[in-house]
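Just the one chain here, the form predicted on its own, laid out as structure tokens.
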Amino acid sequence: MTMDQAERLRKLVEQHPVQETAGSPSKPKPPASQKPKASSKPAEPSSRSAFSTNARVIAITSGKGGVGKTNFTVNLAIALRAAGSRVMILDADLGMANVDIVLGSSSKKYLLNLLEDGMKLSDVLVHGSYGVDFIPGGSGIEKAQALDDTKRAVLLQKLAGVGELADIILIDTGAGLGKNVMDFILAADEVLLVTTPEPTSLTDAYAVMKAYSRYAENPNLQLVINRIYDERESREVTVKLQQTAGRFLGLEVGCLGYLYEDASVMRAVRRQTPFVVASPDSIAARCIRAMAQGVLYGASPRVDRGWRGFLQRIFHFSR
């Protein structure tokens, strides 16, 4: 090979210009004839149009840690970006924030730094590898909920611009049923619940579905089954969870797809490189690309609250 696999993916990203409209189309659109001009930083959005876009907000969560949630989030983001969508990740895992590790990027600024005088959204955004940007939230999100109305209004105003910079915003939540986790998944318009076929993982996934069904105003949850060994196993797990949720919770649950157990995933983790880049021809990478297509062209996208509504619910602030 004349170029490594990471370079191949970078070339692929460059060949798919970002779309001009927010959200995703019902049918694939042909790529634009010209590439966007390169820029080291995204343009700072104007205050007049800060709330005018309808970016999709998708929370990605799990019932327990160790099921591959963050790894899935990062690789899905890269696949969506390669397909032409502008993607942003908000690292909202307060206990194990490690989006930066998986992306191979780092940041010295965090969400609460936006409260500093002169600090702009572009100062906090991290321009990660492979065309995916992210906001390192960490404990700042939890602390933001305790701020007074004036400071929360500043955060809301500055963060609102993310809705102009992305078509799809992925929220990498923590695991379990903590208040902060539930705040994130209830504020999002769409939820992806990552689980594995292990009995403890399924039990914890059901607990998340139970809490979600109780409090969600307009439920929209899909499963992602990780670490399966054959398709039959995935179908059995999916049907079991769907039937149980329907019978006992009255909750309709979809399934975005599944990921096979794949040694290339662990090798990529050790190299701190997303597996969709390190091993683009692996079965895990093919599964991720299929799920990215499902996000883009599967069920109709949901933008009930959008990014502004998400922020208002997280910060318990409305105006």
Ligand SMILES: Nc1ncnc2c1ncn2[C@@H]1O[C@H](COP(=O)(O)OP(=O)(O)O)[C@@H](O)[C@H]1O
Contents of the next structure:
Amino acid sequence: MTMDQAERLRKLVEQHPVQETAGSPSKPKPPASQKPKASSKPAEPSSRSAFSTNARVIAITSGKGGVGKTNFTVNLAIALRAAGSRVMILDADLGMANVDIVLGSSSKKYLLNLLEDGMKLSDVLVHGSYGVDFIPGGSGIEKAQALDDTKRAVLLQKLAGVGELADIILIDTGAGLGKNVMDFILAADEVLLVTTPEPTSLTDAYAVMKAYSRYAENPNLQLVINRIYDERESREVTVKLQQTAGRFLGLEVGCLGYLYEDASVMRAVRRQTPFVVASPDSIAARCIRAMAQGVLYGASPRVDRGWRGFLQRIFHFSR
Ligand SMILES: Nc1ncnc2c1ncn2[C@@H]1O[C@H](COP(=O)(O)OP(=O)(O)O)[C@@H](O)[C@H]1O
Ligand SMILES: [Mg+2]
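What would you give as the form predicted in complex with the named molecule, now that the form predicted on its own is on the page?
Next comes the full complex, and the chain you just saw is listed first.
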């Protein structure tokens, strides 16, 4: 991507104003230069910190659909599990929830079953293959958000236990700038934004960065570049995108890593066996394992709101 292209990208996105419904515009955002640093962040209200656990909450999102979020999420989860972390996935794609398909583990119960008498978290949690558990959220999350205060509080209470069962909770969100997706990425302490190196995907990714930079209280976003053919070329594209975000949005964007275009990904989807398991020596599997190391030992780990704060926000008990 040349600087000209970056400029065009910026202009393109500037022409599409951020939806005002996204995020929580209730609090005016300080200019980038005045953003509080993580270390100087004011103490959290006691209601929040009293419930905090140490589980990291990482949302995986994208601007454009079909760029590989679910495959990335599931395979990353397995690689993190293999590295010794307890991992949980919340399937939060309200339109196309398909973690179960990629993982090859089906579920009989859904999130809203938690509201039934005597139903426990363990009844709804799916012990998926390869040591990765997941919560089949899907459209149930949207329905849950529309319930009355009492029912939402019951759900929150039961789901809060996930924070004790996992070290890392991955949220597989839908794509785009819809209010729901924004809710998830603003509620998570860390965000991974998946994009391909194609201009359409990059432009949509930039639109997500723009909305995120506007509403995130303590931004922490990294890119994952999927379906690359040439690492050097992809690196150049990524650096341009990072520079554009820094310059025009005041947003510091990291890059977790690159994932090659690899036929073993498609083959694995067809076989319903994740590629890190079906083809552990493939280039895609090696990329995923490198990124798992980045998640574990990179610069972004942060538990701020934590899982409890995440739930409070998505169930609208806090901003
Ligand atoms: N690195 C890759 N190499 C080859 N094909 C890929 C790769 N990543 C994703 N795909 C293809 O894209 C499809 C959509 O991926 P998916 O993870 O379901 O996307 P999303 O969750 O973003 O909608 C997969 O079924 C697979 O065929
Ligand atoms: Mg998906």
